[in-house]
Amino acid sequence: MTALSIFFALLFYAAMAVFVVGLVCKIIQYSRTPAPLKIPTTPAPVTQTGVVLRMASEVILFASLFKSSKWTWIFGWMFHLALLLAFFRHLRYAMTPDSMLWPLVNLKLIQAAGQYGAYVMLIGLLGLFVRRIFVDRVRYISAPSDYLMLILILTIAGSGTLMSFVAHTDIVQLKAFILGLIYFDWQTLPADGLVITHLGLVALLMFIFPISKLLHAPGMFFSPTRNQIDNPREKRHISAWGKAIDDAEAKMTVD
């Protein structure tokens, strides 16, 4: 076990917790904060099941994005898309054969798309980016630290495609290093420059998570634009936050 199989083991746990505990206090945030209107975006469905179909197609299919700006929509479909396809082509990384996952995850046709998909993957950044750079009222409302994780995301896809088709990494031992992490048998990881560069970034992407932007992916969930049930006629909304009011004007009232 060399210094830095040891230093990257304590490092993705430290990741792991921040990324978790971080991303779990956020949604308890996001659900504990009061929606005191009702501010649908119309148009906007009127039953339970409107909101459920509406939500998916905001999540699957980016339909507000697409009616917006359909360059924006396309660069960040194939991001997205990509990602997915990735993640799925890593998880052969964190499971054994005997796992029950293990005949799905490991098809030729996901690992075939996982691998050219992060082809995809980098033209849909590079199109977010130069967005970001050429389009005066996207611009205008950037960040640095927009421009930042951008770079940092295309680092990660990008080192990751270099160790796919130009510089092969020993996979063997790099496997076995993520397995021992997850069963707490540590192994050593292969001294590889862009090894350590993509898990040392991804390490760093888990660390800023849970404070960056990337929280649209859980904050979706809970915008009361999107989640709510267009009918303030013919029911009274009223939040947690405001029949705690209520309630205790009542009181004072009855007192």
The other form holds:
Amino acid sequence: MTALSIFFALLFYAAMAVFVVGLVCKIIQYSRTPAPLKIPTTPAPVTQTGVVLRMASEVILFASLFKSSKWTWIFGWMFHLALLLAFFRHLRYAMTPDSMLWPLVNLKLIQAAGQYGAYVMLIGLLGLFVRRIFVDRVRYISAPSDYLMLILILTIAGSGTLMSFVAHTDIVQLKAFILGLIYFDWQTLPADGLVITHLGLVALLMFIFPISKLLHAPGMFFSPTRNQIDNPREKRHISAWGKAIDDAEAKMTVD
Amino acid sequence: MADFEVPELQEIPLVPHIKEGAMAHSQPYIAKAPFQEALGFPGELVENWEEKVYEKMDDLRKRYRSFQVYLDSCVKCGACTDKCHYFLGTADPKNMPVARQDLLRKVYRSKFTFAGKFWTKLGMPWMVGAQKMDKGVLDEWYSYFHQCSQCRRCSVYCPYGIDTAEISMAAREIMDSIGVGQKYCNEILGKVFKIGNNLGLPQPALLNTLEGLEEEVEEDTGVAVKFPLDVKGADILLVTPSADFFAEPHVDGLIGYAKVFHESGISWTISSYASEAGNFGMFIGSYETMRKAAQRIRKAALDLGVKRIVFGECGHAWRVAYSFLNTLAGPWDFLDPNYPVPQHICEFTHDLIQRDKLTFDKSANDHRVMTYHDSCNVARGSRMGDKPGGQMEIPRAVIKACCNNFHDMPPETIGEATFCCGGGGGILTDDLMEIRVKGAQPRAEALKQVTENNGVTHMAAICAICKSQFTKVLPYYGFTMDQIVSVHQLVSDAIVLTKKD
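I would like to compare: after the form predicted on its own, may I see the structure of the form predicted in complex with the partner chain?
Expanding to the full complex; the earlier chain stays at the top.
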């Protein structure tokens, strides 16, 4: 057991804790904050099923972004799709062949899609980066953190792509390290520059997730303009604090 | 004519390159102390106002999910940057929706986010786009949050549905709470609470106006069309923007409603107590103020004993009516459950057309080739009829029922993509004329296209603000005032009246 392995083991526990606790806190905050008024962007669905379909078209297809800017849409969608493919591919490093999901995760299609999806991800990210620099409007609204976020994810994607296609690491040992984290049976991490870069930055990404604009992921599910049913005339919508104002006034009238 | 440069209309609308600070000088007059205090706001900038800003921001983010979620979620993707009519007309980058939001978001970040506080402590708040509240920021707020008409066009295109209107409303509410209010909105709200309408038209003046209209219509048509005021026991309470009582072309719309009511045979009345559809409480973002104005309509409906409520042609008013009235002044269980509460006058007329209850002589409108301007808050903040999108279809169906010639403007400028007239959301004041003219540029370009390609002569609208704004600003672009008409003006001109006892 090397000092590096211990450091990374602790780093990942800490990162996971911050990621999960931070995200859960944010989700609780969003769900507990009242939405006092009906503000769906219309035309909006008039049924719950309609809202689910609208939300699905936003989450899966980025429908509103598609309406807005085809370049941002194609680069953004490529990146997020590749992210999903990469996630599925990486699952094999976190489970043993006796896991229920193994046959699925080990499918040739899933593995190949995840691997070649790396290029899709890099193209998407580079596209977004170039857009941020060269479109004067987008450059104007960009803070250093916006560029750094892209650089961070690009570096994660780049180091992963290199390990996949150019300089293989000791993947068996790496998998042992990760399974060791899950089963609290720590193993040695291969002391390989690419692995350390990749994992270190993934941990950093997990740390900043709940305190950065990456909150768009949970946030979009709570967006009242997208998740509300358009039925204000049919059904009275009232928040707890709105009702308190009503009640206080009714009481004053009675007194 | 203008002490600023009027933009030239383009054949194909172009997205301009940014010009920093182009509109930084634009600020509306500040509300004087008596008007502030009448609404329960401090009369002037309070001591320790920076702290008060943070306190109010904290209060709002706990009461409005939209505010909290939208402050966190923006990824600066740029999707909204070319969508605001004020940006397209001025090229000022702070008129890009995301940049406008960031004026407030940077303060939120500096005070309420870990990243913002962290980098602020290190003396590098710009790393994450954070900035503490100071006089310069407040100045920018006052300038740029009064260059947003709360039209929601940006929210259509945002991948997370972030609505800059929500941020603008919050910013204005925060500014009101520290004593920095806008003269135009707050004076008007004062009139509503004191007299009953935005124009400060008292009951006798209103009665006089309506009697004058009765005489005028009878002279014109030979039919005694009534304009009832404060009639107890009428079936319908009509709530309409007070501009309808005398402004042009608004009043021609009011005459149209009266003729439709006349033909329907259903009794109706206007209330002098609630003689205003427009609810400026929304413009200043204050739920309590908006509620107080809405409660007047409830009281009028109860006092007059009506069975239904119908709203006249008004955009932001219809949003407040359709989306918020049930929340703010409901439940409406004392009204006839067979009709939606409230109902739009276009829904009312459309229903009669569907049931063949109205007769039109469409040739009366043959001297016009029509197009239709979707008002922003009707299109993106409300509905008409049972189906999504009815708010676009029903007004067009009404126009087509009484006009032979109709052409829509380019699809990217109507429907949910419609451009605001440039005067909505508390901007319709002479001290903001430059931003009003420049904000109307995208609509003027679309109108010019159909004028040249389809011979369109007139544009109909269903919003008091749109009508006032267009009659004032379209002449800057070479159109004439009388090219703007009310939808129910077209109805009025084509409807065949029957004599009734």
